[in-house]
Each structure stands twice: as structure tokens, then as C-alpha cells.
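Listed next as C-alpha cells is one chain, alone, in the form predicted alone.
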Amino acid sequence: MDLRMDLLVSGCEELGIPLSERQVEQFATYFDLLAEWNQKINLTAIDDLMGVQTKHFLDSLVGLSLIREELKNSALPLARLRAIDVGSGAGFPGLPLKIVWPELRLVLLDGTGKKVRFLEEVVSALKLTGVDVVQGRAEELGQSELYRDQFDLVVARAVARLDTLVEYLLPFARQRGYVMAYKGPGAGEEFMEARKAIDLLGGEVVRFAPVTVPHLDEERRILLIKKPRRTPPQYPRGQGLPRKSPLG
């Protein structure tokens, strides 16, 4: 077991996520690739060992207990859940979730070719199965029959303000599926501004919960949205409108 990952291991114990030796080694390999690639392309401003373990790995995993608790009360099968990480970037939160939840069927979506190639290398190096890496824009793929209404779980972290983000995410969720957004300071104000958009797009807020990331003294919140109704067909809008003119 890679002893460099001690913060990750102890943090996962606090979160109730036991890690196997293989999973620890997968996280260590992921870190090594992230540090290597970050010298060539701009993946993240945080690439030191402590920062990656806390602000990337553990921060990505802090929402796991919330979604699993919610899924126990739904008809969605945990073993065959299909998820998409929108604006995946360097792979957060999708890849850490996949490592600790191996049966998850996952799509990593990003619009930047270099980041897509990085994600493909990580998936290959970690020997992850059931993961597809896709290059594209959320506004376009959210209107594609291959991706729209296709996912039980849609996740995103550090992509956009909530009133913009929900227009990117909710079209991907199938009816009775879920959206889980990771947010930091200022999320309360964002949430108030996004409530109208969430309702308009077919969503219903289940949880807006403060969460504690082990070894990290920073405010974090998880927004969990259920989708009881279909998203109206005109959303997501194209031509950058979700950012230029948020629905909220």
C-alpha cells in the first residue's frame, strides 16, 4: 500500500469508505499522472500531494454517502447505476467516485481535447472498466438522444454558478434520476438564485447540505436534486446562453 496516501486513507475511514490496497494504489497512480500532466497542460492549480488528497480526492468522495442514502429509498439499482460527470476536467468528482464504486457505469464529459486525453490515460492506467471518456459541450450533448434523459446520476464540481449549472445538468438526468452538485462558499446565495431554474427544468431539491471534508477546514455543500419531471425540450439552450442569461 502506498504510504503517501495516508491522508486519503484516514479521511475515507472518517467518511465510512473502506479502501482496499488496490484502490489506494489506484489513487496513488492517479496522483502521479496528475502531477506529471499538470506540468504540460493546465489541469489544476492544486497538484501537491496533500492538496490533491484533501481538496480533490476526499472532496470528491464527500457526497457519496448522501447519494447512496438517497438511492436506497429509490427504485434505481446501485449495481447498474449509470452516471455522467459533466465538465470533468481532471476527473473530479467522477474518477474518485468510480475508484471506490467500481460497479458504477460512468461517462466523463469535457470540452477540451487535452483534458480528454489525460482522462483516457488515467482510465487506462488504472484499468478501470465501464468508463467512457467523451469530448463535447454540455449544451450540445444535452440535446442529443444518445445522452439526454439517459443517466441515473449526473455530477459536477467547480463548473459554473448554480443557476447556469442546473441547465447543463438536468437534461442529462433520466426521469426519477438525480443531480449532485458540489459547491463551496457562496453556495447559499447561488442556491436562492437557482431555485426557479431547478423547478423550470423539472427538478426538485432533495438536500442542500453542508458537508465536512476530512483534513480540510473549508466550507463545502452538496446540492442533491431529484428529477420527477422531464426537462422541457428547449433546454439546454445553445450559443452560450446558460452562462450569458441564466434562467434564475
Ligand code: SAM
Given for the second form:
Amino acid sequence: MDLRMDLLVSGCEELGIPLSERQVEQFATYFDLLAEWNQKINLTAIDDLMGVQTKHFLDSLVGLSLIREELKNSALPLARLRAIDVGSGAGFPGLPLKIVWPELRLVLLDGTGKKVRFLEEVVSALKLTGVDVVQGRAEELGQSELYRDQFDLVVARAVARLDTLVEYLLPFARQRGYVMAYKGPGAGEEFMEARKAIDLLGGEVVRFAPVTVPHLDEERRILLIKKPRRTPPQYPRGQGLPRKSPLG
Ligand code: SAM
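Switching forms now, from the form predicted alone to the form predicted together with the ligand, please provide the structure.
So here's everything in the complex, that chain up top.
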């Protein structure tokens, strides 16, 4: 067992996520690759051992119990769930979720080529199966048949303000699927501004819950949205409009 991952291991115990020895090794290898690649390309501002375990790994895992609890009451197949992480960057929250939930079928999407190369390297080094890494813009892939309406679960962290983000995310979710957005301080105001857009895009808010990340004294919230109705075909809009002129 890699003892460097002690904060992760105790934090996961707190979150009720049992980690096998192999999973701890996978997180340790992920940390090593992140620290190494971050010397060459700008992946993340946080690459120290403590910061990665708390602000990246545990922060990504904090949404797990929330979504699992919700999925238990839904008709979605937990074992064969299809998920997409939009604007995954260095892999957060998608890759930590995949490590602890190996049967998840996952797409990691990012617009930046260098980050996509890094993600491919991690997927290969960790011998993860059922993961596709894709380079592209959310607002374009959300209009493509291959990705639109395809996912049971759509996740994102630190990609855009909520009123913009929901236009990126909702189109990927299949009808009756879920969107889970990780947010920090200031999310309350963003949430109020995004409510109309969520409704317009076919979504319905399930929870907007404060969450506690083990070993981290910072405010976090998770917004969970389900999609009972289809997203109208004109969304997401092109030409940068979700960002330049958010709905709502
Ligand atoms: N989700 C990661 C995290 O929490 O550490 C990365 C966050 S980083 C601040 C935002 C990432 O979203 C970048 O890697 C960027 O390339 C990607 N991104 C932003 N807008 C995007 C879009 N419209 N389509 C695809 N990727 C996008």
C-alpha cells in the first residue's frame, strides 16, 4: 500500500468509500503522473501531495454518495451507467469517480489537446477500461448525434458559471438522466441566475446541497438536476453564445 495516500484513505473512510490496495496504487500513480506532467504543461495550480489528495481526489469523490442514493430510486442501470465529464481538465471529477466505480462507462471531454494527451496517458497507466477520452467543445458535441441525449450522468467541476454550464451539460443527458455540477463559494447567487435556464433546458433541480470534503475547511455545494423532459433542439447554441449571452 502506498502510504503517501494516507489523507485520501482516511477521507474515503469518512465518505463511506472502501478503497482496495489496487485503487490506492492507482491514485498514487495518478498523483505521480500529474506532478510530472505539470512540470511541462499547465494542468493544475495544485500538484502537491496534500492538495491533490484533498482538493482534487476527495473533492471529486464527495458527490458519489449523493448520486448513488438518487440512482437507487431511479430506473437507471447502476452497473452499466454511462457518464461524461465535461471540461475534465486533468481528470476531475471523472477519473477519481471511475477509480472507485470501475464498472462506470465514462467519457472524458476537454477542449484542450494537451490535457487530452495527459488523460489518455493516465487511463493507459492505470489500466482503466471503459473510458473514452475525447477532444472537443461541449457546445459542439452537445449537438452531435453521438453524444446528445446519450448519458445517464453528466458531471462537471470548475468549467463555467452555472447559467452557462447548464447549457453545456443538459443536452448530453438522456431523458430521465442526471446532471451533477460541483460548485464552490458564491454558488447560491449563480444558482438563482440559472434556475430559468435549467427549466428551459428540460431539467428539474433535485438537490442543491452543501457537502463536506474530508480534511478541507472550504465551502462546497453540489447541484443535482434530473432531466424529465428532452432539451429543445436549439440548445446548446453555437458561436460562444452560452458564455457570451447566458440563458435566463
Ligand atoms: N474539471 C477540471 C477540474 O475541476 O479540475 C478542470 C477545470 S479547468 C478550470 C476547465 C476545463 O474546462 C479546461 O480544461 C478547459 O479546457 C475546459 N473547457 C472549458 N470550456 C469548455 C468547453 N466549452 N468545451 C470543452 N471543454 C471546455
